Amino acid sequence: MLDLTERDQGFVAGEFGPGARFAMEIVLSAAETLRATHLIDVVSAHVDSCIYNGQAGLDFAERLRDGGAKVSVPTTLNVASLDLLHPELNQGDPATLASAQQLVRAYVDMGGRQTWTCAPYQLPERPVFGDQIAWAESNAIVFANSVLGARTNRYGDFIDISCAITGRVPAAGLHLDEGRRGTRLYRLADIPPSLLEEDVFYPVLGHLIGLSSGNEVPIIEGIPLSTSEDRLKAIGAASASSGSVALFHAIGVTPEAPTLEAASQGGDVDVVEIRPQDIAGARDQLTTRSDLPLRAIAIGTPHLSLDGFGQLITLLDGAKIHPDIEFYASTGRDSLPELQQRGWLDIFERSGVTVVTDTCTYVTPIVKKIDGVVMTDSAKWAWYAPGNIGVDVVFGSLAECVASAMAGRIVRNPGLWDGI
């Protein structure tokens, strides 16, 4: 039997309107499924159900809104199904785009902040260690849990906005200490030190962990103590795409894993050694074929950070993208003022780089040329794009992506993967 507060009971009784009552019914159903005994407060929410996936999602959102529902905690909105700032980039069916616009309006009407980013942790106001939150979007969830030490379950469409409206979540899973115990140790063995200094290693590592971790909470041993947030982001995004990882610990790197003992909460762990041949196999899985002409480059999945844009500026070095190649860099709209201030938007325009906001190019039909291959440095993009937009993918480093874009063909760094 769930122990409900007076406010919870008010939601059930319809005191906050029929939309809010409907939202609480969903939260309570989730709590029953998770065998939670009570609900807990959250300080923020991130909503993924603003992506248009069909009429049912629109009907659901409009039922909440028309029933007077409003979010009760600060709520950011995930990517939409179109670039709202650059509508000329959207190539979808007009009727679908119109429905996507309706869905966007419904979530804004309910009080969602128009962030339209899959990387809300890159915003200035992000959760801090120990915060209880209700986040959707798989890469955002794993980053919040793992890198920030905030606490959220892997919330999906419909329950995300329901938690935002009620401000409540089931007291279960990753919200609780026991649910956060690391149970499987991934130990890097004989990985060349030079490879650990390459950004491209980290999405491949995450992809491998996601494929094999199942419902376990992974612990990673052997990555450098100085591993950056962008590299941790890459691990999380990949492992949450190829698998269902919502939390990982990296010994000496992430906040709940100063030691193996702390990460495992003193419990036993399964040990899996990751060797060079394992990394090579995972890397190769991210390329569907490379014998077709290169048509486009897609980076920024999850959304590109300012540090990522800085790397792109350095690699471009004022050069221009080959005229036969499309180059897309996806980011959140909140990044644009800083890019403008630094003069980078002008550089990208001169170079032939198209900055996409509010959506992701593996979600929305923006890439025009899909009759060849698209190259990406994102394991998440490589994992989802073939099914979502029907394109073949070549995976590579950011430097390889830029060199290929300039040359108009796939360019490899032959020494990049030395030792595996």
The other form holds:
Amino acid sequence: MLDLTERDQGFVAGEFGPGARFAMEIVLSAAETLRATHLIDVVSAHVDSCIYNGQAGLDFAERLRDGGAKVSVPTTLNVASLDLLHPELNQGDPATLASAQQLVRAYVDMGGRQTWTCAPYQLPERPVFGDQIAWAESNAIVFANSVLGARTNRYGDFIDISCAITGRVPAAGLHLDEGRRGTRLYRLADIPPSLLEEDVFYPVLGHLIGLSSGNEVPIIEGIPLSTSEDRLKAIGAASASSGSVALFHAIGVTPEAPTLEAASQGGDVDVVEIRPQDIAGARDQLTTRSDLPLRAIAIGTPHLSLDGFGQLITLLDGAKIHPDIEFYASTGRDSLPELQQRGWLDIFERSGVTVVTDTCTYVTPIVKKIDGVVMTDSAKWAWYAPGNIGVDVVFGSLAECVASAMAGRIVRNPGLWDGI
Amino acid sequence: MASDIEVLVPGQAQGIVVRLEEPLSFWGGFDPKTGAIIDHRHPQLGVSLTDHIVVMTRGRGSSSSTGVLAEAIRIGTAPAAIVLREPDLIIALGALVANDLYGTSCPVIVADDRTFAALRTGCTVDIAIEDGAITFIDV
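With the form predicted alone done, generate the form predicted in complex with its partner chain in the same format.
Once more the chain from above appears, this time first in line as the rest of the complex follows.
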């Protein structure tokens, strides 16, 4: 039996309008599914329902909007199904793009901030340790829980905006201490230390953990204490694509895991060793085929950080992309002013790098030539793009992506995986 | 067979079971236009889920799966019902909202171990609206 506050009951009674009542009905259904006894307040929301997946999502959003619903907590919006700032990049059919625009309008009308990014944790106003939040978008969820120590369940479409409207979530799962207990220890064994210094290792590690972790909360032992946010982001995004990881701990790295004891809350864990051959197998799964001509490079999944752009600038070193290759870097529109100020947008334009905002190149048709392979440094892109946009994928490091883009064919760093 | 069932989304359904060997993300893994699995790494790539009783331990991956399932229900390419081993909010809400918007019926239930194990591909089952009880019609 759910214990509701007066305000909660006001929503149920329709005091805040029919849209808000519908939102509360959805929150209460979720509470029942999660066996929560009451609801708790959230300080912010991140809404994923603004990606257009068909008329149903639009019907839902318009029912809320037309019912007068507005968000009651600061709410960021996830990627849309089109680049709103660079409409010339959108290759999808006009009817779908028009519907995607309508959906965007509905979420803006309800008070969502036009961030259009899958990496809201790269915005200045990101949540802090212990904040209760209602976030959707699988990579954002796992980052918020694991790296920031904020608390969100694995929310999806519809419930995300419903929580944003009501400002309430079911008190269950990852919102509570006991739901955050690490239950399975992944111990790196005999992984070459040099590989731990390579960005490319981390999405592969995440991919492997996602495949095998089911509903467990993984604890990772053996990654360097200085592991960067971008590397943790890559672990999370990959593990939330190949699996359903919403929280992981990394001993000595993430905020709830100073020790194994802390990460597991003193409980039992089962132990899985990750050996070089496991990493090699996971890496190879991320390439669907490499015997076709290289057509494009896609990076920035999840949206590229400023550090990521800095690496790209260094690797480009002022050189030009091969004229036969399309090169896409996806990011949030909020990073554009900084990119402009640093003079990087001009460099990208001269080099032949297309900066995509508001969406992502595996979500919607942007890549023009899909008759060959697309190379990416993102396990998430590699996981979803074959099904979503019908391309074959080659997975590699960012340096390999840039070298390949310049050469016009796949270029490998032969020593990259030494010891694997 | 009476069993210990938890109803996440009520509804009545009857159909032939498709048991998924691995979890599926509806977003990126299932095409609502055709009703088929499009995840290139899924062992059942190409299998149609339309009007079937889809049995899987849990969902995976994208939080957009809710919207894709709702769209499939709207246009009639969705499973007749989904039977899980563990509660899954992302799947349950897709069915719940679509049923609410369109007056459709796509129940989502969580089965106990014994029932879950008995749900093999090819058998025909009926799911009751009141309590989600699963009746095996043809094994």
